[in-house]
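Take a look at this one chain, the form predicted alone, written out in structure tokens.
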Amino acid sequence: MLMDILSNPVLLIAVPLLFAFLAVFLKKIDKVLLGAAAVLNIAGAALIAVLYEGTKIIELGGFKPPFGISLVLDDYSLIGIVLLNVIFGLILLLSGKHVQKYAMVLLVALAALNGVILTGDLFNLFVFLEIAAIAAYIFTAMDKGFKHSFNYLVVGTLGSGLFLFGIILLYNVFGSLNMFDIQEKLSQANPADSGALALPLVMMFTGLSVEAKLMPFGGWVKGVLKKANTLVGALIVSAYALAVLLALGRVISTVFFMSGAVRIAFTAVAAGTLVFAEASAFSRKNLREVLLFSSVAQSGLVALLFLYGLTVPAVLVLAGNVVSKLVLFTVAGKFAHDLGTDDIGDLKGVFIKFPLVGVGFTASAMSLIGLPLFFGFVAKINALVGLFDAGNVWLPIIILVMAVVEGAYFVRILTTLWNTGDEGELSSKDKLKTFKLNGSAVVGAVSVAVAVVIVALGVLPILNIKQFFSVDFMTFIGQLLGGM
């Protein structure tokens, strides 16, 4: 009985909310409350994973679906909550003093992001997204970036309004807001009626695209992340990206009934995001700018995979991206804060001074590129195989070309950060600048730990060729989680 209570996913939302309420009155220990909530949520997510026995619908208020509020715990949301709470905890660990003034806001954000992943109801998805967005508006202004935060607020509000109006129209058609109830009704719908669904689906997709950073709706990203500190940058590109893209995937797989024209339009947005963002990242010389455009590109790739029903490859690519970006953006933020710059040319040879940080950064970058023996390779090969199996040729070609572009700019970055000399010159410690990085031991330890996980999850599937090339790879990951 006790274990059932402790493993209830509702606690992942309720505990941070309770601690946020306490933080209002106990401001002197709000940081302690934030740390305690993060630890409890990690423990709770781990316990849920260990005791997981299959899909479970959690009914709130005693109302059975499709009435009332319900949370959904299945393979999809299980991986989401485990990743989210671990990533959130690591972000807090690595952010240091940046969390001091925003403990209560971060507690609210943690609760909302868990709700985004777990909810099975469209209106409650809107509510959780709004709560998470309000928290983001607050902490993105923490470094006096009021103008960019205001732009984010305006665009986010418009996106939320479109999403809300879309679900109102969808409710008018189906009389339900429960995603799985709508999915069942869609399976019985006449394909000729798909035109009536086009408007609400376009509005919902556009609304979600704002937070998912899809172009042109994610224009706010550059202003917010170009000079973001370790906390804001890592939260947006890792924790928020994970929750929002998982929500997008859930909505696409349950309530989207797409005609050919709608699918083509959505594909153009996702593929255009991938191409535009990779080209933008290639042309930048500021490390955080490169990483923010790389994050936008990965969002486009994940959305593209969800649109073509490749849920498992999409989740794998998303997981690899958010874990790698956690390390990459944290390191870039530390450079900017402690060294006064994250211009790539000014950081020549910095990894010679901080090799542990360099190893973690390098492994994360290699995984993003999709090189063998790293988790990113497993994710991308699953995506390519899935698209080829579906008879699609052009999208894999686009993905491969963009992977080459991504590889080019990351190799350029790594070459510069590991080499003290200019291009064509031998590297020498005599040319090494004086770099001082506060907390480099903690950042290095976490970076190396993440690198070990990335390599392990890249090697283990290759040892089992059948699992490696199978779309059932999600089951394999689930078994790994359940065996922890």
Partner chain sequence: MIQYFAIALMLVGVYGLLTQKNVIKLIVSLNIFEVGLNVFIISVGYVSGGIAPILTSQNNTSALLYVDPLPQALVLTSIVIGVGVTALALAFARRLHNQYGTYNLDEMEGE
Contents of the next structure:
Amino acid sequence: MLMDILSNPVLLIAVPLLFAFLAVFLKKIDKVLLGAAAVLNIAGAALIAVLYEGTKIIELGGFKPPFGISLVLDDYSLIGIVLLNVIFGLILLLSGKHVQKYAMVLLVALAALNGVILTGDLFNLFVFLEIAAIAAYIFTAMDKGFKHSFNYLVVGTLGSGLFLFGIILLYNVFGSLNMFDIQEKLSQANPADSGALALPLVMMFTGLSVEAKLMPFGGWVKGVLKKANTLVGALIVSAYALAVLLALGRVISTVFFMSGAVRIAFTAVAAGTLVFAEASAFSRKNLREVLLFSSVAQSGLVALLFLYGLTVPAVLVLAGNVVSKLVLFTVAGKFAHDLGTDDIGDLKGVFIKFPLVGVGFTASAMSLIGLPLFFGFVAKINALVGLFDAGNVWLPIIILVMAVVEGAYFVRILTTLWNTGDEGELSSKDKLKTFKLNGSAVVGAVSVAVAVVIVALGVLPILNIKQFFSVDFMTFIGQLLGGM
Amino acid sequence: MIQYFAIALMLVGVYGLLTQKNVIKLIVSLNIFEVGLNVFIISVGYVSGGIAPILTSQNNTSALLYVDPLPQALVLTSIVIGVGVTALALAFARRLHNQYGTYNLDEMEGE
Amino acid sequence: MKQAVSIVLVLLLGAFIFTALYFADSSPLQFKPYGDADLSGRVSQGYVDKNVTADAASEEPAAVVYGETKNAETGSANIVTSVVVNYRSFDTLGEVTVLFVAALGVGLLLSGKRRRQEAAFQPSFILKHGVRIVLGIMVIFGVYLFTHGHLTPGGGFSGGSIIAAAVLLLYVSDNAFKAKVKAFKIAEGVAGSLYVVAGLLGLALGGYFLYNFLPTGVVGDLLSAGIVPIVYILIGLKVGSEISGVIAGFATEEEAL
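May I ask for the structure of the form predicted together with its partner chain now, the form predicted alone having been displayed?
Full complex below, order starting with the chain above.
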């Protein structure tokens, strides 16, 4: 009984929320509460994972779906909450000093992101997305970039309004807000009627694409992240990206009943995002700008995979991406904060001075490109095989070309950052001595630990060739997790 | 009819968001959009001849024809979210005005 | 130029919405026009009949009768309230959180050394004394709205806003007035925590988060509907103190540098 209560996923939402409300009058220990909530959530997610026995619907208030709101714990959301809470904990560990007065906002954000991943109800998803977005408007203003945050607020509010418009149109047709109830009703529908749902789906996709950073609606991300500190940057590119894209995938896989034209339009948006963002990343000189465009590109790739029903590869690509981005953005933000610059040219040879950080950064970048022996390779090969199996030729080609572009700019970054210059050119080495990185040991240790995990997850599947091309969710994940 | 009006309001709001450069006018446009959306949400719950979904000593049984209570509950949430966002946006407007001395986004220099 | 492009874009969007909603071929998945909604095809019929937890296989449910039906599912005579605070209470918790975090953001953005912002006008005699008369009535009306939220139109959000409006009147009528923001903060924190605690109690006692663990009484009684009125009172206090806090934030300005 007690175990049942403790392993109820709703606690992942309720506990941070309770702590946020408590922190209002326990202001002195708000950071302690934030840390405690993060640790409790990691423990809770671990407990849920250990006791997991297949799909479970958690009814709230005791009302069965579709009447009440229900949370859904299945393979998909289980991976989501475990990853999310671990990532959130790592972000706090790495960037705790930036929390300042924002502990309560972060507590609310933690609760909302867990809700976004877990909920099985469309309107509830809207509410949690809105909470998460409002928290993001606030903490992106941390660096006094009010103009960009205001821009984000306007675009984000319009986007969530359109999302809500789409939800209410679906409610008008189906009389229900529960995703799985709608999915069931759709399973009996005639595909010829799918054109009637074009408007709600376009509205929902447009609304979600603002938060999911798909172009052209994700333009806010550039202004917000260009100068972001490690905390804000890592939260947006890893924790938020994970939760929002998982929600997008959930919505697509349950209620998106697409006609041909609608599918082509959505695919064009996702593929266009991928191409445009990789090209932008290639042309940038600042580490954080490169990373933010790379993050946008990955959103496009993941959305593309979800649209083609390739849920497993999409989750793998997404997981690999957010873990890598966490390390990359933290390191980039750290350089910008402590060394005063994140221009790639100015940081020449910086990894010689901080080899631990360098190893972690390199492994994460290589995984992101999708080189063999890294986790990103496993993810990308699954995606490509899945697309080929679906009879697609030109999408895999786009993805491969973009991977080459991505590889080109990351190799350029890595060679610069590892390079001290020619023999005898002492000036750049002398300059290195003035570099001082606060807490580089923690960042180094964490990034190396992440690198080890990435490599382990990349090598293990190769040892077992038979499972390598497996698209069966649980065996694959079980094998990956079993290797840890 | 009321739905045409609601959609028109939403479109007016979108037009405002596309053309306005003044921070306050942008917030007003957002609010117009939200009002249109909220009216539309309520209209989706209307049932011809239905009465307000409250049991009273006159309408004392659930067997009567009521309008749909769910959109009304949803619109409450939507309104409250709108209030929160508007308050936050106005706080941003105030900070922007303190920083740049203007409400016009084009006149705000630098980062 | 820009305006012309915007007009074209908006008209295109409008044309898309209108054709998709009102001028498309009929199909089972087509938008149902205004007034054509059929409750029996929607989840809402369950809310009206208060038989959501019953088995789908059971017979036609007995109608809920005002003043007679005992221990009905939610026991709230106001069906919208039963949806807001019981069937979809989790949304409402989220909604309260939205206000909470927005008020927090306003506080963070407008922080710094504060002094009261002077209004552009001097409050007149009528305003000053009128407010004193109206104030008590407003607060009582606000409290009435959220304590009777399960019986009559109204509830925590409207009641709380009316109380906050009373605070706004105080600010307007007196240029020197400064509310005790700390008290708002404490009320807000306590009410919010108690809402979550009520949910957790439901989880411990009934096995479901936000479970209505109190007897629901006779539909139409003041003491009915289990935790619904309690939660609505908490929401009323929370919304009232939050919006008051936002007003207090806006009514003060940064100390001139």
